[in-house]
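Shown here is one chain on its own, the form predicted alone, set out as structure tokens.
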Amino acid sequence: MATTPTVLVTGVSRSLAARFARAAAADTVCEVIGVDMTPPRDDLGRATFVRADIRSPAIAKVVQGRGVDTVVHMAIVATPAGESGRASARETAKEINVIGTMQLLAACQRAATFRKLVVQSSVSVYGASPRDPAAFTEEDSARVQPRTGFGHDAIEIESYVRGFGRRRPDVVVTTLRLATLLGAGVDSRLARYLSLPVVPRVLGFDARLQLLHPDDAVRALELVVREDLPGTFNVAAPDVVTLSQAIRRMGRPTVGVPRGSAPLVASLFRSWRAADFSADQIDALTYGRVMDTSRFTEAGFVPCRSTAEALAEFVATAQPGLLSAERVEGAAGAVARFAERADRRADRHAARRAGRA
């Protein structure tokens, strides 16, 4: 048996699960050991590094070799690396979220010295459509299930999780469906959207956006390692901003798209390797979607950081846009002039789908 206590983080050539890797190793009692298939470009302070595929069986021998008791799952991809939008890139983010959640929960299962699993989730498993709550509660489940994509996944993992808790319910087992992480030198798609040259904005909507800093990300993390809290909580800053004031504090110009043109212009964003927005994430640009935090408030948990503050605080490190006045006002007038033909399209294949019928 570990004579002390042993965390073992996955997922740590991500930037949030080095920075929980470094915090958590800070603490002298606890042995932290940090897992992925790429060496972190993070710092990892005193953890140690183990380049190991949770992908593989070979992971068991990681788990139960250390001696490790506490499991802190962080690989889950919602961003596939190179975010090209390419088929393999999802594929391998996929492998990672579900192949690699059920070779670690069966790592952990065969594990003696086992006793806690903390698993990062995210508000995607609420999907977003116009049936939505004002605020998900932990009960709720997505009006409109996501059917791919990474929301897809999270609602997957979040099963494989729930089962494991059945089988070995000496297991104390967490669940943190973190909100959009956002803050200074954050790398994420709504980053990448806001610091878009041109924004395009789906017209009629003005999505509630609700954030959390990755500082209050990771202490939330340190306080269900530390504590016994088992269940699934949301994770969020309790206000909220709307899509509409992000992006004027951004100082982005903006361009109206309908509804129905969104993929397409989506498509256009994608080929000119600007960003790529997956359905799902249309829909939380559209709709937005908000969480009720009062379950883990009263656990004790609350952040540092109100939404607006860590907007002000990407605002304020985000770099300045690549495109001069005169590329910014042209590739507006681009996108619009995209997805005026978009819309007429539509209208003729709407007119003559009536004349048949």
The other form holds:
Amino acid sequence: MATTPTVLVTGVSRSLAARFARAAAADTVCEVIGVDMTPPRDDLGRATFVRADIRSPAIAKVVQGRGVDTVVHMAIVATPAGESGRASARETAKEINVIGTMQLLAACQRAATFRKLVVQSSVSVYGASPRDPAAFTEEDSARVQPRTGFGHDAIEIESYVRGFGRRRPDVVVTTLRLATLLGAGVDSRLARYLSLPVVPRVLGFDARLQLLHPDDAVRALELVVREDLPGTFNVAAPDVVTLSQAIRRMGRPTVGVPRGSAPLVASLFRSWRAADFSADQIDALTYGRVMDTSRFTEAGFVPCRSTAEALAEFVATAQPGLLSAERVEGAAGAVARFAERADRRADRHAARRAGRA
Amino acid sequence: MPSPASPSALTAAPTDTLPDGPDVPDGELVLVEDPVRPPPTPEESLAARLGAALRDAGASGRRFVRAVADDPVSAVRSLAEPLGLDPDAAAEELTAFLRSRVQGDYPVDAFGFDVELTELVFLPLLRPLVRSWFRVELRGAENLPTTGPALLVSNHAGAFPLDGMVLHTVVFDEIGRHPRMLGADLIFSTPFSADLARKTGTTLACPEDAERLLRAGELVSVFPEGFKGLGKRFADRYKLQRFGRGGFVSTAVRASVPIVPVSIVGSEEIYPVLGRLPTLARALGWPYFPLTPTFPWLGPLGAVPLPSKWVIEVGEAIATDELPPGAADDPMVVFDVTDQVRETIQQTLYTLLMQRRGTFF
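Switch from the form predicted alone to the form predicted in complex with the partner chain and give that structure.
What follows is the entire complex, opening with the chain shown before.
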């Protein structure tokens, strides 16, 4: 049997999983195996990459053959990767999320050496509606359950994970519900949406956004891999910014869209490939949602970056918008200079007239 | 330069400059025995003062318009000086405020409460309504808790939740705390109202949010009558509707915070609901469609509330920390406390109504 603990990370072609795999391989004595169908674009460091599809029974060979004792399941897709053929992309995402999780859990259940399961889940499980409380605790469930999209997948994934926990009570099962990620260079739906030259926004609503810096997400994953913290935890920065604040800090002009026509506008943007939003994400950007993070804080995790800091970092690296602070200052300066020039010209005119007279 | 809007123009004019009104016919007037002019009755003096004030305001208004046309900057300055404002500092403050707004650089809490906006924009807009239009009189201010969590429970009426906003203004001006209101989900599914509600500290009326606020030591205000109270007919004014299912009581008991009963007189006359048009309301998805003497006939003017005189009486706090553990889940205890709160408010309303001389004075 392997003497060093072996950690299997799924979905390492995605940047957060790759960052985690690299971090886990760097500062612990454990061996890290990264699994995905496509090779990762990011550097995995000391972690080894194994090409495998978690939707196929082949994953069981990896889990059992390598004596894996910890699985960090991060092959969870909110953004369908190939933007081509939207419906099929969504179908693939659903298959990876649901079938992939089922296969992976089936493989884990049979592995004798297996002792810890960490699952990346999402704030999407809570849905977003006007009937929701201001902040969700881990016990709350969505008042209006997401019926489609990523939120629905996340709920299904968590239910499979709970079932697994019942069948293997000896395994430590930790589910992390991560808030929306934002920080320098993060490429996500929210990032692309906030980077639009003119940002459409649902008229008359101002969603509350809660963010998580990718560094903090990686630290949270490292914590639960290092220590045994069974259960479900909300992971987010405790503070909140509103959507209008976020857009203003990005320096973007906004255009209000009535709520009824928001899906139509979203589909227009989708066909222009500018931004891609499903119904549950429009809801999140309309009514907003915030998680109560006190349980994870009590378990010993304090995020290093607040929501405001994560947003500030993203703003600093993003393209400056039409109304960004520098541009507004610049425009004000230009107006002042123009006024000064006009003044001087008028003075010169007056002087000339006086000289003629 | 005259100071156009000096405060004295709006206060009492000297009585000897009063014009002879139409009700004082020449020559026929039989004076009372006392040759000295009798002290004017309240109505007389009020009408006279109002007339004089309007005349003065009109004259100074014309002067003001002329002055502004001549030299806008110094006119604004001269306006600011008697009010004790430093125009330069005010301009700087305004610039800083607008800059922070444009750049989105201000804090909001997890509920979306924007304290700065509430204190600098929302409450100042409400204050004239509260002070000059409704002339709100606050009684029992000493019962308002200055520290610690508490639940303010109040009657609700008037077709539109103005009473919540008025209570917010009055409580904030009295003790400097923001009562965090609990609102129905319709508020949060309606555009603009959702935005405004969250920014001014309102959150959804659900046990989770109420408990979260109380645990954080906030002052929470709740209107348990809900839409049944708001939409009650004019004929049913000051008759309290059912107080929900006592959810607010079990929340307060669970958090063992005091319940402070608040009785508001005057709010029930601002928009007299004559009819509710259930079919139209259903079609619009509203809880009722209010028909008032002015709405919808006068369009936007129908939104002007009647200037009834308001009295807000804050009752003595009802302690919940002496109840036995588990009382929050005991329906008998919850119903008892709910009834006690409801009765206190109802009795106070009747007492205040007995003392009231007229609806509008």
